[in-house]
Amino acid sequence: MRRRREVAIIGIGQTRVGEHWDKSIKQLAAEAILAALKDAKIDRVDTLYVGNALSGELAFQEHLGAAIADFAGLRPIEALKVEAAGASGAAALRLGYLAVAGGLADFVLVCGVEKVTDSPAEKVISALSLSIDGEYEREMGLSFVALNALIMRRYMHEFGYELKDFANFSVNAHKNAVNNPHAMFRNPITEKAFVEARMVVEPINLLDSSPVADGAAALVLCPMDMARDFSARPVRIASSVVATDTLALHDRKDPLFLEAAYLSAKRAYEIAGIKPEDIDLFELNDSFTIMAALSLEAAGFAEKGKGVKLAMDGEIAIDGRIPISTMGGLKARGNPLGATGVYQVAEAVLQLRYEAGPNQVKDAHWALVQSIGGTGGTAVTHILEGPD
């Protein structure tokens, strides 16, 4: 078997995630794509793949590919979209990954984004259903955050949790955000104001929820024995690897347990030659405090049923055992879908060649980063290692 190449990321591109109702999905893509050129110092690259959920239902353009590379001066490039629902956009950067790994490709773009505010909430609500089982869960009308609130009630049920346990999930999540300029929400929250905070779906309220919102990220991948030529601290990516799950809930053997994200967690360990106590920081899935508490026992850090004590006990802060959501994650920076995975692996980037300005994590040099697509039905694990 041919030995596959290191990788390595040497340039990150951000935009600020919120409302752009000025700005074309195109216009959003080709930002990040142009920060993140000037920050790996080059003008080229190979092939681009693009992370994005919902493109044709709710910014009207399908082909996204294509156009991005043409509106950002990349044609005739190979450029294709990568849809995984909101693991879309670290489900593109493992086809980059692999790309790259196996020789096919030098240079790397990968670019996550998505376009959702121009649309009216029942509409984005109805395509973010499109994430779930059509045929059982969507036909008898269940939404995204239902199915959610349904896990966490059980979860509740079946672990003694009252709903204030939850609070420094969201409370974590905002104090982080304050540092972090690209976030949607820069402003702390109280457990008092998470309590108290209008209910969507019973268990789930307001402040439990992310905030789905426009936004583009983009990252540059070369070999890691051509990156020190672009790169004074290149982060290799050391374990890229997917699995998957049911979408439909009440096709799993245990509700209250990610089994794709436990799986792909434990290859990525396993190729990575590290455990999970050597992990720094986890940029985890907290589209709602629930998935984040599931995401911490199926990653590895905690027990089943104890997730949530974690944050409880303070445990996921900066200054924590484990750091999560270290620049707000999809709760306070926000959660712009397809493009969020790709967000969550430059946020960890940053904090692993030590630019994390107040929200840096100490000594940080290993990182773990895991999207979740729907309810658990994909699960993409990446493990970073900084520079020494």
Second form
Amino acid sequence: MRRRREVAIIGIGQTRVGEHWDKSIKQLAAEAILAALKDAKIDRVDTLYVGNALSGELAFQEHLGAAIADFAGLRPIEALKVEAAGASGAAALRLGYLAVAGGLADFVLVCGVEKVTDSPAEKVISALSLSIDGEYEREMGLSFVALNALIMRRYMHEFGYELKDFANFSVNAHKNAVNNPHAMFRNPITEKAFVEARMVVEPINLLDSSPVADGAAALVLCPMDMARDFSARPVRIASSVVATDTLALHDRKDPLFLEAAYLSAKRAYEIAGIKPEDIDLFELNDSFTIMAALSLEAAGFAEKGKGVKLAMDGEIAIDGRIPISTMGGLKARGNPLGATGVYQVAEAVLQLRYEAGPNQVKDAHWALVQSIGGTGGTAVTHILEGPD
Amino acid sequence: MSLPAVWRTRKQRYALMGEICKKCGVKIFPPRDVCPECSKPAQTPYSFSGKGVVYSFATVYQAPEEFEEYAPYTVAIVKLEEGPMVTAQLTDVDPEEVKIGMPVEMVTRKLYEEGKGGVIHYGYKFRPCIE
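Write the structure block of the form predicted in complex with the partner chain for the protein whose form predicted alone appears above.
Time for the whole complex; same chain goes first.
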């Protein structure tokens, strides 16, 4: 491979995830962007990449690159929108990384944003399923949740788990969100509440699912050799990898294995020159608990069928063997779809800068961040390294 | 799904028409014109028997808009006897009696209507095999 520049994250910004009735998609994005620029102590960038999944469908605004650059006072810079379902934000970071690593831009803003509350709930539920196969999944009455439920049922059948065995994924996420001022649900939940929650698509219930909501987060990137001028604790992007899998779940040889997540994590470890046991925390996709379990397996933290066991044994806690969802995850921080991937990275940066408050993972140095689009059709993996 | 898309996929929806790859012999459903195994063009039609077993199933309580009036209903991934898997609703069965591994067969049923008096979408569902 040709020579590439090392890339650093020198600024982060987040809005609280929730129902922002009083703010437009442009206002949410601008709020996160201004916070990130302030954190990086700069006022101009060369390029803006916007990660967003459903603005045309739910917020009645496309052409988001120009819309947000204009509104946030960045005109006339290069600005484009990137879409990869629930991995849109992470995909935007991937493009930002390419621009800086390739030497084509020095300062890049990556903004993930989603505005869902401008549309009624039924429309949001339908729109969520636009990431699944339209002709052979959606047309048959399947939804995004239903496909996850099919995976979960088969997993329970093959490996002998019950619903309650998945509880700790949600319990852990809610516990961690209590200390995150940007989280949507800052209330702890119990295993009992999890097991008794209303069914959405059996076996997936309300407390198994992440809440879809409004939010925006932003990152500022620059070459590593300039980073110290702007940040006392710049975070290095050690690897950035995207892989794809079949769009439809039924086309996979093994629907219980996230092939794209596995391949992108494997390549990311190789590029960073580290192994799963070096990772101090893992911000993964816990849109449903089954996705968290499969992500732990795909990224090398558990053998096939043992991902749930890690949660049951408490190994996913802040002081466990592999802390996940350290600021609440998709489950309790909330899941603003196209913004989620950027929140995940911003939270990992907080951990690596030792700014995670009561949720700080001790001596955090390597963070693995993985975003998943649809049921696993896209997987974006980043490995971040904290300063020494 | 749009009407042109329904028309385009009629052979798949009404007759489980897929494809076979002449190069490596793999049978493909839904058809995709490029073999998922060897990446060669695979456009020779192949009609599936419609027999298979339930690989997984789930009961939908919160349904997409077009399907709300039918909830709760049971969806499944069915492994066809020729190899591929297909996603569909189960029909003519008590949801409590559905089990992984249960033999099922394809039938043609109404999927949903486009609003009151709108176009009716038909397609495949699967029911327990009648011996």
